[in-house]
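Form predicted on its own, single chain, as structure tokens, below.
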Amino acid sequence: MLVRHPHPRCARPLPEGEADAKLRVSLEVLDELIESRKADHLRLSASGDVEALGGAGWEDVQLVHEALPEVDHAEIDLTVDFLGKRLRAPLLIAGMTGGHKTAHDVNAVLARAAERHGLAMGVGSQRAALRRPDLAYTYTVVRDEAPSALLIGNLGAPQLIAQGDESPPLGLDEVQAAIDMIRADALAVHLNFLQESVQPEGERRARGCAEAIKRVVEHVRTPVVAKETGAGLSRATALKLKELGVSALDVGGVGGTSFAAVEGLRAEAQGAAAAQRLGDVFRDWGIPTPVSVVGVKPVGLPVIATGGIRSGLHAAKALALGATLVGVARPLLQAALEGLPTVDAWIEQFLREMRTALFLTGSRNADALRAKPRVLTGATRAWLEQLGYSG
């Protein structure tokens, strides 16, 4: 049972029943805005101009061709241990949607994807199935496509403290809710607080979000991944997510779907100018994911590099960096619309990429690979010496 845990304050001396109807009615309207906004946002993901317009900067990355190989390409091997589970490829379909019908579809598309190459996959926030459980389907038929796939939860930092009287946390059992959903292997906290500046209807309260991430950590027994969502980590923001005990982190990059791009599009439509151009300044904000990749790497845990990963050949840049994993959202979104047997063709053509950057640099896997030579140059560069990192 999915209890919701009203906020002290929302306790004030009214006639009896008079509060739990307020936040009954409350709560009823914000799981229509929920729903409605997460259909907006898998349809401009999916269609609109919501594109980091700087790119990633893998252009920057540049690795050293091997002409003597000494490797047969039919000895590359792609597998890798994540969060204690063998995948047969170093990729992760990243959480993107859930929580209205559409979503169910792409879901179930994508999860039968995972299993059949033997990829991880992560689901959309699941908030909306916690607070109406009648769209919990959009979710569970993850795991009923994929049994034996990596799952990935997810969850937004922002929901796990108090957003005003009228938006209570999540509570830690609804917490285990969304991993039990999905049957989930790990869970994702995704820190998105550039998509909520935008937003019109955002959440921007951040205070007690990192002891809230360490309660959940401390609560759960499945791994959590600390996910950004398109403006990158810092080496000091990795640092202190693992102090709070994290399993792993997304560094969530600059240079793929700008989310404030997305809520400005939103905006636009509801008529919220300030918000539009909110949208429009901030749309590149934030670190690209070849800098947070070498950024987070001397932290120490396992680095998913999400953001503008749109090649094979950018997935081995981001693997000769550190990342241990890469993570697709968008071009595997719109593949799924299309259906299944384009989703197989774009994961094919992908690793075909990946395995052909590893022949040409004579590395039979991504160990081989992070030890050979490489070449930054330009804006990548540039971030990376300023901020003292070594790439």
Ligand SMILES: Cc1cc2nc3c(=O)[nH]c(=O)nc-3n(C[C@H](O)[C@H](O)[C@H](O)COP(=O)(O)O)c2cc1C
Given for the second form:
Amino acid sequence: MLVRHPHPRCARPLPEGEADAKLRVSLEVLDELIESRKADHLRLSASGDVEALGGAGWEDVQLVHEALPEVDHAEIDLTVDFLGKRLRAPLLIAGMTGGHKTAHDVNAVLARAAERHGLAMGVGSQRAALRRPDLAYTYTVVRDEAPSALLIGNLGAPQLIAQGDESPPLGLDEVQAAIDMIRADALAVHLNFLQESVQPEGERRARGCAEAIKRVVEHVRTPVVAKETGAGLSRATALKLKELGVSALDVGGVGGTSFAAVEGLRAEAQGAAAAQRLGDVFRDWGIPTPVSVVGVKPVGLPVIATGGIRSGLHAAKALALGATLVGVARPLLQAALEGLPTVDAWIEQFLREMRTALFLTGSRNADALRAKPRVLTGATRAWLEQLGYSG
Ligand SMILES: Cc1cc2nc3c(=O)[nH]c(=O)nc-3n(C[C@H](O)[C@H](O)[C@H](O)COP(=O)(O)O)c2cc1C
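The structure above corresponds to the form predicted on its own; please give the structure of the form predicted in complex with the named molecule next.
The next block holds the full complex; its first chain is the one shown before.
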């Protein structure tokens, strides 16, 4: 019997006998690769040209000005209840990182801001710390810094199933361990097959993911959020996810950080021309965030609008279309690398913009905003009409 080296790029078979002895070393190699991949993601996302070229289409969603608002600016109420906790504003610092020293520092700054502003926060995939408990501190720091915030753990759906002999599925005890690690209020299971498709070493087995998500939902007592990572959820997928028992949907639509672009840049640095080209071709692949929000809303689960939310006005538009929360990743990563005062200032400006949009539409809160008229134009309108989603 031959055992494959766990990393596909090192996929030389090992003779039986040597295999057990080498396995530990091989897993260490894999762990180092995961660690350096995560550092690449952080670096490239912060400074690279990685956004979807076409944007999310927020300019196609117009709120209607109310010249006589009949609500005081000071009365605007951004508080929202989500998965059993009250947030002071409908903003989720989207799950990004963990697993190396810089990630620890970024998570610490973002968590402190989440606590201070009463926001929700997610972490990046916790697989790294399940394999290497010495990396857990890069995640646990979020609970230390944000003792009362709504925190969302994170694991990938591809890791819930076997990705070949060399990559067994995470067990349910490991899933629970990820939740316990940060005393998470919810667990995000991310769907990232666009990224896996472009990544030279991507995990591209997908059969059985739905069953695996169902097992997780049935096993853990914590609510599970199904989370796309930049290619959007269709209504049909959202319906399936609801049947699997998930408690909320993060649409993670096209319009902001493109993981095809991020992986394309990594591939370029590795001299992997085919993957680089794949990243270019699929840079804007997927369902734009506003379209996805409108599409999944009737499914009846709370919706998080993530993907290309770059201002409080974008956020207000997402809320008007039916989102309960908005998620922001890349701009907050960039701010976190500058330090806590920059994150604070970013959040304060974002909330100021959100409040202004509510004020100028005469909406005291998000529910009132949802009842107001809005105008949909351009490509967003075409998407909605042709998919039969009504906005
Ligand atoms: C550096 C970086 C790392 C990310 N890692 C993860 C991850 O581990 N798990 C996950 O579910 N999403 C991850 N994401 C995706 C974000 O949560 C979000 O869905 C995506 O970046 C779109 O939001 P944005 O346009 O505001 O950046 C990551 C994003 C960035 C920028």
